[in-house]
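Next up: just one chain, as structure tokens, the form predicted on its own.
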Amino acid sequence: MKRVDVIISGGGMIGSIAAVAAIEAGLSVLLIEANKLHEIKLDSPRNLRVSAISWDNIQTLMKLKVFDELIFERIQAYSHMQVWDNRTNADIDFTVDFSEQACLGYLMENNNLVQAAWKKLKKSDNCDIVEENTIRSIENEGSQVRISLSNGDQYKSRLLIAAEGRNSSVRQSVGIKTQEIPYHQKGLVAYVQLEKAPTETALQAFNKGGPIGILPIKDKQFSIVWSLPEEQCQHWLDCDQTEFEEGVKQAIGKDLGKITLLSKRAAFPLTQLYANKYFENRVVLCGDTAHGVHPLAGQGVNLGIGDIKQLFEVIDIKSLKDDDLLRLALRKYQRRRISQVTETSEMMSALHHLFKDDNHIKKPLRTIGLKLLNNSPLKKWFISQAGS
């Protein structure tokens, strides 16, 4: 049976960043990924899933030397955000304070970030990567975790990090329950070209039924995330290009010139998810395995990176070797992350419910709320939260 300090199940964005953080902390790592990583190159077709990584988390990626491994021609800085409600005159603008930071964040395809982290991992002698495998069984008792993989290999470690996404089999295996609240929406993603959009500016328009986010990628190319009621989404996935472009134009509600669809369309269900706790003995949850939020402010990836930063602030090789020290460290991680995640998730959920319909009470509140926010200290909080 092979032994490492940390096993990480899930080689996506959060799992791979966790693996880099672990090796930077001097720990030996096994990273397990169910799929095979497909290399992307400068001219590869674009991935439909795009994230906006906030400036604070870009600093984390730089510190971990993951940022240097990105394909830079496929990332885009953004320094401004414009948000408006198409049913009132409410709007708000966010602009970076260039005296404090270079931009609000960077937009990038999810697989670009994953590949960058894997490149960093493959340069290390302290990380083994097993692709196209999953954990078949877990023994999570005492001072170590034992696992068996689907290929029959067995490992033991001092900590198992589950970063497998919302449907985590590890989380289910160790008996951690979740609460999941459906928004009865789906997020439709695609790439479009906008003839007259502002540069380095992320846009978001609120409409009855859900917002549309418009994220700058390169030149006049934008990634859209269109939150739609479940019963309407299939229509916009199946309709012809001309009707889809007209629908996007109406959802944006501003004249950004001619809109041209550049890609296929895909959609995913939107739910709010909370794990009841973030660890069980020596198994700890990170990223979407621990929490899921509405994408209207795109906090999923940023909250996940926050998990990794907090986790590796409280654990080290000393705490991993001592049951009591590790329990105290993981309790601190759980307490701090649940507080931060709940604050952000509930704020996003409140905004979702405030803007999704034309209730006669909500409508004036939207106008008042955005105008007050535009002139309040809370605006800085929203700028700092701006992401994905």
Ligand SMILES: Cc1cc2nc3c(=O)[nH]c(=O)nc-3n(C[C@H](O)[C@H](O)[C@H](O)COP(=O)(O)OP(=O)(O)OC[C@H]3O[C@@H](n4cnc5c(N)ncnc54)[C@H](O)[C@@H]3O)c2cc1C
Contents of the next structure:
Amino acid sequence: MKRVDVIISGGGMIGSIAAVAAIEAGLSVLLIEANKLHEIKLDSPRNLRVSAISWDNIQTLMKLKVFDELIFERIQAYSHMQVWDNRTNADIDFTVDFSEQACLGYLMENNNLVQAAWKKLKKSDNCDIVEENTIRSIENEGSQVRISLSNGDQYKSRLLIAAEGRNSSVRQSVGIKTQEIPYHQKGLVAYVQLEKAPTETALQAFNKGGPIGILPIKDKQFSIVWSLPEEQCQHWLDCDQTEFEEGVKQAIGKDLGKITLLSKRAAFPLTQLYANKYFENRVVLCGDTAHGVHPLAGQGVNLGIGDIKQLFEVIDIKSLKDDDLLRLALRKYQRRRISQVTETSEMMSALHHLFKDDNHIKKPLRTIGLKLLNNSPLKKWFISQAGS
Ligand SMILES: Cc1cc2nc3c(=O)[nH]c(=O)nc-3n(C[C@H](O)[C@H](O)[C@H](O)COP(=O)(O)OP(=O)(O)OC[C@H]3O[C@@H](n4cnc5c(N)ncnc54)[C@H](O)[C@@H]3O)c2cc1C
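Switching conditions: you have the form predicted on its own, so give me the form predicted together with the named molecule.
Shown next: the complete complex, the earlier chain at its head.
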């Protein structure tokens, strides 16, 4: 039986950054990942999953020294955001306040970020990583959690962090229930080249059916996230290149020059997910295991990094060793995070419902809403939320 301070199940973006935060807090860690990590190099084909990481969270990645391990040639800073509604022509612009920060955030492939965190972990004597394994059983034993892995190994720890994404088996096995509200949409992702799109600017166009996000990656290359009604998505996955490019052009609704599809296409179901609570005894939830939000403002990973920051603000080796202190710490974590996540998630849902159809009451509201937003402190809220 091996002992560590913290076990983390799930070595995606949130689990692996949580593991780095734990070793930086002086704790010993076991990270368990169901799959094998595939190494990416400077010239590896691009991964279709890309995330916008806010400036605040970039600061966190810098402090954890994960940022230094990224393949820099594969990340892109963005300093502006332009959002518009194609049916009313209402629009809003966000520009970074350079006196406060260097950019609004960075765009990066998810696997670039995961690899960076793993590189940092592999340099530490305080972290073991087990790939292609999952937890088979969990038992509470006094002030510790005992787990058995699918390879038969057993470990004990003071805390088990579940960061296994939406379909977490640890969350299920400790009996934490979830509420899942389908958006009846899928997020179609692909890379395109846009001849005349502005550089360092993330774009988002709202349409009936769902928004399209256009994220600058390099030169004239962009990653798109096109939220589509479920019943239409398959068509846009299967249609030929010319029809797809025309569809993207219509969805953008502005002249950004010639559009060329550069990659395969893939789609992911979009649902809002809430876990009813964030901890049970010594098991705590982080990232998509605890919450899922609509990707229309690129908040998922950002909320997950927010979880990690708050969790490691409240726990330390002293609280891990004391049942009462740990319960208090985890309650504090749960209270703060549920309030923050609910605020963000409800705002994303409200935007989704406001923009998704042509209801005659919502149309003027969209115009007024975007105009008001452009001149209100809420605009700052949008910029700052990306860091929470
Ligand atoms: C189309 C789309 C676009 C998005 N764009 C953005 C964006 O721009 N910005 C943003 O912030 N967010 C974005 N998101 C959301 C973001 O992708 C998620 O919030 C993020 O992936 C959550 O990370 P995670 O580590 O919690 O979960 P995941 O990324 O799901 O990682 C979970 C990890 O756990 C592993 N695992 C699963 N089960 C087990 C198990 N039983 N045992 C061990 N390991 C296990 C998996 O293999 C995986 O490695 C987007 C989402 C979608 C669908």
